[in-house]
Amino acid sequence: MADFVMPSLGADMESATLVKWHVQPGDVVKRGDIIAEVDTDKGIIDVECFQSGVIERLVIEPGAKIPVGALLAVIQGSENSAAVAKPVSVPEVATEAPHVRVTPLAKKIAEELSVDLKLLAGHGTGPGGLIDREDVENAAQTKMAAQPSRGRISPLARRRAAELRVDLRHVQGSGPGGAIESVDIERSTTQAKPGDSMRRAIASAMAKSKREIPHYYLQTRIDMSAKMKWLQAENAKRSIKERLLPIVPILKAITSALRDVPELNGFWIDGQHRVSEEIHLGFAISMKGGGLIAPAIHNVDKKSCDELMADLRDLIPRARKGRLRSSEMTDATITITSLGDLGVESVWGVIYPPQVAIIGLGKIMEQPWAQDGMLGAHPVMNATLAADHRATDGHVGAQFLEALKHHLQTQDAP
């Protein structure tokens, strides 16, 4: 038997509010299955399971505003426990009337939902008939249901919408027939103020970065010829669906990079520097409402040019939408940030804790370079790095710049 704990899905993130459980108790679970959706300041993100099993109970209901560590399920036939929570006691049955025997909170939603209960006598799906909170809002949206599609809410979603001070009339449903759902409460609260609740989030985690990670800083200049010359000749052999972007190679290189040197790829935890055999690429994504979000591309150094395209592809728009699964923003080892489809030729990036290394990269530029006693124009980028002193220093980052360089400037499939 294990607990199943509100992760942590990133340094800055201290609780979040359970949106909506896709598990029941009795179901089977495997690792990596999507049993809960919650609501962060970086928008809604599907927990993942981190263990297999069967799940036994569902300990907090939807709506709830969770600290991380705190126990959400209980899961049986796992031989790994996910962390230590404290024990949750079973609630009392209360009795509303002869034959009608109900949960406390099934009873509290009840009334809320104006739901009779009498009519539930005998019909509950809890032990002995027991009547439990799922068998309230299930009459609650069978009465919904019966109503005119138009300006349909579930009382779930009602209820939602007061404790947020949401105005029903700027929510668009996704339920049936357009009604409103609890869900597209959660997600109109995310979409009117994503930029400063995440701003705030992430004020708050660069700060303490700055605080406690002794930074170092180094900078390289690299010529792209090679590599764009590769590049062109790819997709010269493509359609225009197909092509790949000038991201995909270089993020094949920094993977090469870090095999090479490793020790910047991985955590400072507990006081120890814990160096990670698995390459997993946070990607900085700039959101339209504002704020940053870097979820992770996983595995890079085993994935081909096309399915890091593929990658790419669907890890950007999901990002921006609030679409990430807990692991993608979990699982990072070390974060590339880019800002030079905007003309920024350096940046200089705040590590991400527990990471103890970012990379910056510029725009790639026609520059004066001189090779071989001849000066011309090359296509030249700008990497940096900023690296955590207490894991590596700067020997180790300039071997790390160089392995990079020499990376990206051969014209050798990456």
Second form
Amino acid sequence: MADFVMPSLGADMESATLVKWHVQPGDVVKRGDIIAEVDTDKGIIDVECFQSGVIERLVIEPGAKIPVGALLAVIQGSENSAAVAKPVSVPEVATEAPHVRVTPLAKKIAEELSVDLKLLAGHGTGPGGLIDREDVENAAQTKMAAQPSRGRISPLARRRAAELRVDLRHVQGSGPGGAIESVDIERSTTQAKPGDSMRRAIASAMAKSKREIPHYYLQTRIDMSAKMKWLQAENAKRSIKERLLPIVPILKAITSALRDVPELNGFWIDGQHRVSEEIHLGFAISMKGGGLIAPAIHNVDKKSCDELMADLRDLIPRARKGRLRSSEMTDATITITSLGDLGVESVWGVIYPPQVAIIGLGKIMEQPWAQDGMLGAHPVMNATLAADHRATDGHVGAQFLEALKHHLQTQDAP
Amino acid sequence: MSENELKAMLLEGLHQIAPEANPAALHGNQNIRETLDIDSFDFLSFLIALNEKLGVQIPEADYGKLRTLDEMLRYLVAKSAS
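Since the structure above is the form predicted on its own, I would like to see how the form predicted together with its partner chain looks, so please show that one next.
So here's everything in the complex, that chain up top.
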């Protein structure tokens, strides 16, 4: 038997609202099945099952807002190691938290402030992921803010907030002593813009990245003549529906380079560098009207160019509509950001924790290019790397960019 | 199909891929992709839709002739006449 808990769908997620169940008690599920829909900062996410088995009990009713790590359902499992097999991408899923490492002082304070230490497992900011006093105090503050004491919010306001799905942490009370009244809830719904929660999520993840990750940056210029020639010849043979975009062979070259230099493909978790065997590229997609999201394209190294193009055609509109799967939110092992469409020459990324690198792609532009004593005009692209100096050094980064250059400049089909 | 009908169809297609922008306000000589913030993925989707509606084949080498609304109209009129 295993607990199915609210997964963390990103470094910045604290909670989500259950929208609906796709299963009932007694249903047989297998790993990867969509069993629920949850509403998050990044739109509606289809939550996939981590293990195969039979649904024994659904614990949470649709409409409830649930913190990461809280019990959603109980699954009678045949294969209950699945959640444990993927600790890297979903560290918060560990339900029993056997290794909650906490300082004695933090433990005492947690008891006083009734903070559940299990929910902090994996979030400690002390040495080696140790939970310290500051972590506990921060958690207590968040908790208090999330659930204002009964005296500070009117029952009607509380009900309206639940109905309108208003996050009470962001409501300014106008009643006596700052108490939140129903008018405050109504006002907050008219003020909140649709992109606000995504903006906050990005703010929190990027601030965490810049606070904790010592980035180093490298750049190289790549002659794209060979790849563009290959692409043109390929597209000339294809109907418009089957044509490939330049990003497709570029993503293939990136995965080949990551096979050569695997250190950049993985995570930094609990003070340890964990290289990933699988290559799932997080592909940054800008949202119409602001914000961005970087869902994972799975196993890019094992896919053909056509399969990859089909993936992009499926993924990009789905990301923009806010309809991603939980595995796409959590599995990326490295991120790619491309701003070339807007004419940007170079982009220096901010690493999405707990990943250890982000690759930036600029516009492919015709540029003077000297080679073998001759000057010519070539299509040239700037590729950049921002990497976590705790996990790798500039030498590894340089090896990666050299490998990328090699794979992009070769005549071979990707 | 008249030029006006063609133009209405192009604007409808642009609205599909850039719903938050206002294609109707587009001038005939403005760069469509820059003005409406359309990326290469959306632009390809737009061309696929055109191909489905008009049956016009648009080789990749011709993408450079489709930067503005005026250019597109000229190109499509010439294509459908040939």
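Note that this is a predicted model, so its numbers are computed, not measured. Positions refer to the first chain, counted from 1. Rigid core: the largest C-alpha set superposing within 1.5 Å between the two forms.
Remark: with the core as the superposition reference, the CA shift of D331 between the two forms stays below 2 Å.
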